[in-house]
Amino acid sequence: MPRILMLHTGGTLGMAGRRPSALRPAAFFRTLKARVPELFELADIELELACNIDSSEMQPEIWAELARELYRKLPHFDGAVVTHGTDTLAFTASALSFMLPGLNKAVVLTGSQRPLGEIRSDARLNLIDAVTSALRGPKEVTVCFDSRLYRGNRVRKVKVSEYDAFESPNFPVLGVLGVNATFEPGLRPRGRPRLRDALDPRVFLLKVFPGMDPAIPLAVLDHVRGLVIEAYGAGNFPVADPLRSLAPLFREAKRRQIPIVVVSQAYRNGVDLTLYESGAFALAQGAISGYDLTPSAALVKLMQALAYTRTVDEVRRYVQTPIAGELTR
């Protein structure tokens, strides 16, 4: 039988508790074998407990541990599945896609909206689809949820209490698992698999909103090495009102050599900093266009850029060069 490595990190899928009581991490492996025995007819599955946490507790150090474990063990398996809570799943999928360039095996992340032990859980089908995708799907980091397979660094969580919790607004699905399971080719492997597990988490994600006091993000510059700004539309932010203008933020970041990556709050399309006055100003101050990067992918990629580069220009090249299909250029 083909061999699948399954790394469990926690999340709703493996939790227990009777509603309305709060859900909590539980003994996942025992429940898995009892509730989804047919999973073990698809492949010889090696179960491994990476951690057992609510995904709101996920941290960059765990991403690095996951990447190292996958890099070490994937040569001995036909693919891998990572079970994960939905809240930070997009961050982890993005991180693994950047930390494991040149993959020649599929790494599929999945989770659920209801625990595996509940009667109406979506976990059972998500797990079966994830193992199927790990065996037959594209050889890259993906997210399998509600019978759809998405590129991992392109997804956003869009729903809290419905089973179709994820979307990929700027990239088509890589697989549909209905009566038949059909898959797109996905990324072409480039070179040998590598491990790039360094991250610098001294970054901040700032969402622009009307009435924001510019003094707050200016103070943030004292504590970060990089900044991701979720701007309006094509990359816009206030500059006309001297009391609300973010122009001083960009000037000060340039003076301190702190890179700013600009992405859009809009779900579809991406940033074009040449279209409007504020975007053109940001470009003149050295801001980096994130094009159609999702905020989670932009943040993680900036963490990695800061770990592997020295100058703002090197960060710009790193952020704007596709590594794992995360942006459209």
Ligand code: ASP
Contents of the next structure:
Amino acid sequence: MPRILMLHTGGTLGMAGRRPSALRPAAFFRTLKARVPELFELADIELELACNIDSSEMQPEIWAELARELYRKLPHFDGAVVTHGTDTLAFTASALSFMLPGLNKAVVLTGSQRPLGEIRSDARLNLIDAVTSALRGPKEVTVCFDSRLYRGNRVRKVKVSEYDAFESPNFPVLGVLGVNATFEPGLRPRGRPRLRDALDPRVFLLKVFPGMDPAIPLAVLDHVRGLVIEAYGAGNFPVADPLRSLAPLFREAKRRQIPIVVVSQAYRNGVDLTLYESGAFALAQGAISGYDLTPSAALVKLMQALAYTRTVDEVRRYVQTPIAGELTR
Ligand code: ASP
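Having gone through the form predicted alone, I am curious about the other one (the form predicted together with ligand ASP); can you provide its structure?
Below: every chain and molecule of the assembly, starting with the one above.
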């Protein structure tokens, strides 16, 4: 019998009640056995409670604990499944993919839109598909949801109340779990598995919008070591109106040696800072193109870059070098 490590972190999947609250560990395990008995035919499952939270409470310190646990235990298992709330699942999937480079086992995150114990819950199928993917799918950090397997650091939560809650706008699916389950090969493992669990969360994610007072992002610089800017389209932002121009922000960040990573608000494709005046200005000030990174992957990667590098140039190299297939240049 293959062995699967299942780390439960909480989320809707493990909730119950009218005003849903987290099932206690014993009740969760009982519900799991009663509702998805097939799981235990697929594999010998070791269930471990990492935490039991709504994923809006997820924090970088828990990502690091999860990464350490996976790093320590995976050599004794054939793969792992991490159950997680859908709200911040994309952040956790990115973090685990960056913290566990050279992974040689599958780590599959899943969750559900409806609690496991409820009729018409999507949890049952998602769990069975996640275990199947952990046993047969690519050996990298992935997200399994609604019969699809995605690269973890490429996903976005796109729906609140429909079952196909995730998409991977800039990268093809890694698996389709229909009548048959078919998988792509995924990342080729490079080197030995490593643990890179340090992060510096002193970052901020700023979305550009018409009418933004540039004094606010300027004030943010007092509190951060790095910034991700979700710019318009190809990486654009206002520079013409002196009262609304973000040019002073880029100049000041350069003066203070605070790296700015630019990603796009657009859902598909990535930024090209060479295309328009504002992007070119940003580049000249040393801004870092985040190419087609999702905003959440860019933010987590910047946290990691700040923990492992010292200069803006080193952060640039770190952010722009793929660790686990998270960006296309
Ligand atoms: N708020 C929940 C969570 O992220 C939503 C879900 O799991 O779907 O934990």
